[in-house]
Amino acid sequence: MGLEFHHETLGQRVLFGSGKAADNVAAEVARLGAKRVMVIASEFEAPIAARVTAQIEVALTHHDVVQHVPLETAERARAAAAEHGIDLLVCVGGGSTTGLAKAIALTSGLPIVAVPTTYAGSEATNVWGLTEAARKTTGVDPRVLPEAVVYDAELTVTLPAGLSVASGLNALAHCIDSLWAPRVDPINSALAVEGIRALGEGLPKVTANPSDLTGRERTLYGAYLAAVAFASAGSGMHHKICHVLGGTFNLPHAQTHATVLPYVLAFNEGAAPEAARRIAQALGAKTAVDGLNALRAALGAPTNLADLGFAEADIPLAVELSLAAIPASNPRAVDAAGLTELLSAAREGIDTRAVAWAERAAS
């Protein structure tokens, strides 16, 4: 049988250039003809946002940003946008900031110009997420895809080293999950593999010299590829688990993704040999898990969920909620026992080689 697949490419402008953020934001505001701009940025990111938006007229600045986008936070932002007659959203920050802009766009249809300061990747997807009553709900809607993304590696220099690592590994998770997600195809797989290669090259440079723009540009490029692949392929096992951990137990987003990733990879590796081969090749390693673990060790990545606040008593509920969300297309069948084993190992930080999921998956 010949090659056959269906692929959709999302339409979005990307403006990439170190030191060019203010110029590019001003150009996009002018291109879109916006007159009432709402700038969304956390208090921490406020100085960066002020610099990035210095060349435009701002009608409203909104700092009420909370991770995992609680519904009540979204409702306040939506009301503020409506009250001020906003016609364009400019979000400056990480995934939580972009997520809040998406929550406004979801109900208003307002266009977004996203200016990322981390490697979260939300800016390049049409995926939204909201948390209500300790449950995180995600969906796909064309209204939330930013009209344009302005990438400037200089804006990531102030990102603390630990968060740079966690955010970069979150981007790597987008790549790896895309290789077995529900809508995986040759195009998003190619983007994912190139993203893995770029992140594997860029992140060690960022940790070795945080002010090195070459490493940060490479990492930012990889994060964009990761997000585009993820937007096309859909959310796989890794992301479904992490959405539960974040939304239900309020674990920090990037650090949770960085910690869970090697366990999901070890769980699926034996049942997805071609994906594993390509991951290993992109990381310059003999096996995918070896390559990821070597990179994590070099970066000083977070090692266990217990340090992030995940208790042993939380495991049964996390297993129940995750099982209901994990796609049936996952390369290896997932049951309660296997997922309990995975989350227990991730909570304790057990070496993935000691669990030997790959051998059992292949048997």
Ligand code: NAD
Given for the second form:
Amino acid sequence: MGLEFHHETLGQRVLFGSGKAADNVAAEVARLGAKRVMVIASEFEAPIAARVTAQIEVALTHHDVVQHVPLETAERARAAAAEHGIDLLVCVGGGSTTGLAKAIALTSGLPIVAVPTTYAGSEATNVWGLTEAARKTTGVDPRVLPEAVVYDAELTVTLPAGLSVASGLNALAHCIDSLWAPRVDPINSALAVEGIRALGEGLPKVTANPSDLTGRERTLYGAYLAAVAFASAGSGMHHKICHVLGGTFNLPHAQTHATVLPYVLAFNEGAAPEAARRIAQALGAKTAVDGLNALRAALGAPTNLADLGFAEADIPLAVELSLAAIPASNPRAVDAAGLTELLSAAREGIDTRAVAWAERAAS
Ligand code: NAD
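Right, the form predicted alone is done; let's see the coordinates for the form predicted in complex with this ligand.
Following is the full complex, with the preceding chain placed first.
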């Protein structure tokens, strides 16, 4: 069969270098000719933002950041940007902070320079998300893709070990889910596989020594590849489930991804042999599930959704909302019974090898 695909690459400048964030941000602000910069960072991220923006003139600093971008938070930030005549948004922080900058850009068209401090990857996608009345809505819009991303691994050394692991596994989920997402193609698959390799090498170094810059750099590089692959391939089954768990049940984003990933991988592994082979190879393991289990064990990854606040009574609604969103292209057909089993197992943290559906898929 001939090789045939349609691939779109999103245009964005990426400046990567440890200890270089302040210089690179100043250079981007100058290149874009910005005069009225709004710096967005949560209160926890404020000290990092102060370092990173030390060389630029700041018209407004905004700290009102809330996870999953509630609409009222977005509206307050949009009003502040308009009131101060802002011409550039510089966001310094995790996915929640980037998400708030995107919410402003969505209605104003203002350019963004993103300085990520976690491995969430929102900075490399044209996807926005807003939460209203306990429902998270996402959409795609070219206006929300940052003009430039400034990566500096030194900014991630303060990320606590637990959050580093969860966030890194969130990035790994971008890679793995990309391999069976609706717009999977050879280019985004190549990026995803290289992302898995980089994260598989970087994350154990980060947990062994959280201030090890080599591990942090490798993980940040993997997180960028993960996000580019995800932006290109689209959301697969894993992301659709996590999106419901975050938006409707307010579960923490990175930890939820880290917990659900082994269950979706075990569910799909038998029906997606080529993806499974490449994941296993990138993790240096015999099978994809073995590779992920070994990595998760080495990292001390979160193991169950119950600890994150997901109640048994929440399962039926989570199943209903997820089923409506999971793409038909998922390698294995998903029904209410299968998804209930998956979410129950993930809630309780049952070993994926002990779940009946995992055995059925592999047989
Ligand atoms: P987050 O941004 O909520 O950050 C988690 C916590 O870590 C916060 O308290 C933050 O202040 C703190 N933190 C961030 N960087 C730190 C650092 N270097 N040192 C110490 N503390 C630090 O969490 P997240 O996982 O980065 O992002 C999650 C959000 O991003 C979700 O809302 C998710 O939907 C969104 N997201 C969107 C996309 C997209 O493409 N649109 C992609 C990925 C994630």
